[in-house]
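In the form predicted alone, a lone chain appears below as structure tokens.
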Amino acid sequence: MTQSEAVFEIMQTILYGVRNLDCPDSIKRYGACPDTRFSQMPAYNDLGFTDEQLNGLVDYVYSLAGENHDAEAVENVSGLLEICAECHREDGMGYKPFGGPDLTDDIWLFGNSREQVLDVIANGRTESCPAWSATLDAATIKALAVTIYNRSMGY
């Protein structure tokens, strides 16, 4: 993904929100606004996954991102990876219609420490972000997207 594509992805989120339900009934689809990012990262801790499996999934995420990982731990959870592919695709590049983020890039939505990645996998994510398209002008939305991208890159 190019820098421009990443900034445009961030702009879409700012414009339309995440799990945004606050839109007129006339344009709601599937219970949400049509351009919102709509996903729900389940809490795999609640689904009976063991600590070993959860940690193996962390190593799997690291492997997709090109980070240091335990290859044996990834192999041990290979039978579970279909659950990730549903939203993140088999290649880990994300499935945008489901709101599944790209796990192969260097953008970390909730942090890249082992503890932060484990927390996302174990406890899931269901937060929402409102749409800002009716509140902020185009220049402000673009400036925010560039700032968020730059911060995610450590600039």
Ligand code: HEC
Given for the second form:
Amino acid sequence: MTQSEAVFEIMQTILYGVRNLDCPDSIKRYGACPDTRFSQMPAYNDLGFTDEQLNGLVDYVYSLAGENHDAEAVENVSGLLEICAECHREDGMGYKPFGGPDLTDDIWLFGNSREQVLDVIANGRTESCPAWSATLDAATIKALAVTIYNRSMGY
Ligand code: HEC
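Next block, the form predicted together with this ligand, ref. the form predicted alone:
Every component of the complex follows; first up is the chain already shown.
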């Protein structure tokens, strides 16, 4: 991806938000506002996973991130891992089209304690980021996108 493409990707997120539902029903597509980013981390508690399975999945996530983990617990949930691969890829590095983040890096969106990782897997994540297209002008949105890009590159 070129620098300009990356900046445009970030602009789309700022302009249209993430999981933004705050628009008239008449313009919604598939239940969400047009052009919003959409992704979902499912709530595996609601999907009937046992506490033991949920805890084993925490060890799986730690194994991907190179943290201390219980290898036997990971082995016990090996039959479930293809579910996670759908959005996080088999190697855990994240599948962008489905919005699944990289689980192998040391970035923890919601914290890295056992309780926090367990909470994400058990209860899912579907928070939203609002759309700024009606609030900020084009120059401000572009400047924000460039600033975010530069920061992500460590400039
Ligand atoms: C349908 C797609 C999807 C599936 C399937 C899925 N995830 Fe996720 N996962 C996501 C998305 C999207 C996020 C980011 C949520 C956000 O940013 O609000 C996420 C976030 C996470 C996080 C938080 C990462 C961090 O940096 O803190 C963990 C841990 C995680 N998923 C583990 C799993 C595990 C384990 C499985 C399999 C049981 C799984 N996910 C299955 C989409 C998915």
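Residue numbers count along the first chain shown, from 1. Superpose the two forms; the largest set of C-alphas matching within 1.5 Å is the rigid core. As the structure is a prediction and not an experimental result, all values here were calculated from the model.
Let me make sure I follow: superposing on C-alpha atoms, what angle in degrees does the smaller rigid part rotate through relative to the larger between the two forms?
Here the smaller part turns by 35 degrees.
Shift in Å of the residue 130 Cα between the two forms [rigid core superposition]
Once the two forms are fitted on their core, the shift reads 2.5 Å.
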